[in-house]
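Below, in structure tokens: the form predicted on its own, a single chain.
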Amino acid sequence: MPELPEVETVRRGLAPVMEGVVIAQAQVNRPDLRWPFPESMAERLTGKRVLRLRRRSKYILADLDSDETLLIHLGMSGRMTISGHTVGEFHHPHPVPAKHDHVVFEMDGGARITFNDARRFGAMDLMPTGGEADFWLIRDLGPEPLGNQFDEAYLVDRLKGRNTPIKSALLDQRIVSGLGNIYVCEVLYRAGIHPARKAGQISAKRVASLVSLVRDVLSEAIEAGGSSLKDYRQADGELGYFQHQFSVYDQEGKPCPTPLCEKKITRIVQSGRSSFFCPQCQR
């Protein structure tokens, strides 16, 4: 599923083509995603300016000029692709349609944007905007890693005397929002903490320590434009890169990237999910 840079790369690629731009045409091919659609959502997205482009944890939030936002949830395979649109010195032109386009924006100017999602468990929804506090998919999300609500104070407080493992913790969108398996991962290796580490049992600095680990990491991943492993891509269709980068994620047998260490990265199941690290940098 992508995570918050993959989301936050996607959001950036559509907003010169979305962002004061009116939706000439909305077309909807089906009735549902990973829920339904909202009733007559091609009618009351046709005609409308988007007015800004936003990202709340793994949403893309288009606020528009009918004081509606429209949120878009990618799901594990959806992707938003831009055509019919000039970038730098490549025109992409309209490809013919596929199976799995199941929302297309016609924008002014001529650009078309594609949601195509072959396994569907992404989602689009309207709100009123402004609203999203009260929002049921957003309303119980923690505070963003890239904002100034995420701080040392906050993390070591949310995480004292909790029996859960840290990579566990810091997945809970309720303690911070965006997070997902690879990052975690890797923000865990930096820090030297093993993943199955309690995390009412580690040191406040070590908790504190976190969080600009966190934000390097996501940082440095939307940087290289998100981390392409199966079916993501960015808006205008190149793949990301920080796949290239990964210490341990998805990196099992292999030698431990830190000097000396003669270890192999290993990987546990927790809650379904592989946890990669080194076992002798990570205690």
The other form holds:
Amino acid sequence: MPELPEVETVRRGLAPVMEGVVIAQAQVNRPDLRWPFPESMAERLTGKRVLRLRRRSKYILADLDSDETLLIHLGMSGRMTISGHTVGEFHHPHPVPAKHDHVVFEMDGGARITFNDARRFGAMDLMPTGGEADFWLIRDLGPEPLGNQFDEAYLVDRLKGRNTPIKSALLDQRIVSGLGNIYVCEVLYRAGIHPARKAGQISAKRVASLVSLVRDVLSEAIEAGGSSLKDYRQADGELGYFQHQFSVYDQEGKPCPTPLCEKKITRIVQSGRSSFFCPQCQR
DNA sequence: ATGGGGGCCTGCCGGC
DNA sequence: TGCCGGCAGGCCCCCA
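Would you mind generating the form predicted in complex with the DNA now that we have the form predicted on its own?
Everything in the complex follows now, all chains and molecules, and the chain you saw is the first one.
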């Protein structure tokens, strides 16, 4: 269920135990997640050094010293857990293997990284390092919402004339990549825009305002994830899931947090997915 | 090209 | 206690 901030938090949590470290053994417990794993994936990972961990949209990219890059997508229920390492005074022991532990990396030095994904909407694949422009999983992704290419002129242009609801447009990873259901709801609340409003019908000024609101919402969530990483010495080593207070997401029936607003947060369904918003503040 | 809906999986929670 | 419907933070694919 991870959106960009959760994926970035996972990446930051994994980096200290993966970057510069050799994968002593990759254990692959089934042939596929959402798609079949690439041929001989375990062999292509075992013995390779992870040079760098990067992120593109909701993908974690691990550049290997074999000129291949491992792509990891967490889907809806994918989780990464680190064990066998020490943070400060706290040692994370290896847990007993769990149902849905599909891929396990034993790192040189004793750390273990476990990928668990009950619903199996996640994915792993290998591409040639540097192949972002061609690789099928990521070639059509729009700009990073925190990057320079995502600016007001760009978004105004992309939404111009679009008849789709703004909710759907912001979820469309080809327009901007990294937002999911939660943060789109939060952004639209801050922008005062009703999720069902047609994208092309919103004034350029209001569309432009979405750019900085997207940046704010994602940056704040990444920051919250960063502080959660600091204390996870008492947690179970699972990365990326942190308590977060949302203004509207999953707040159906609760009072709108806007001062002086008396309305309650409403839930509607758009293309099969819940949208939460304030019917007073969002038009 | 664009917009909408179905489907993929499993787990959990609330209601009866 | 058990069963059932509804729901879940993603995204590809197909259809009109």
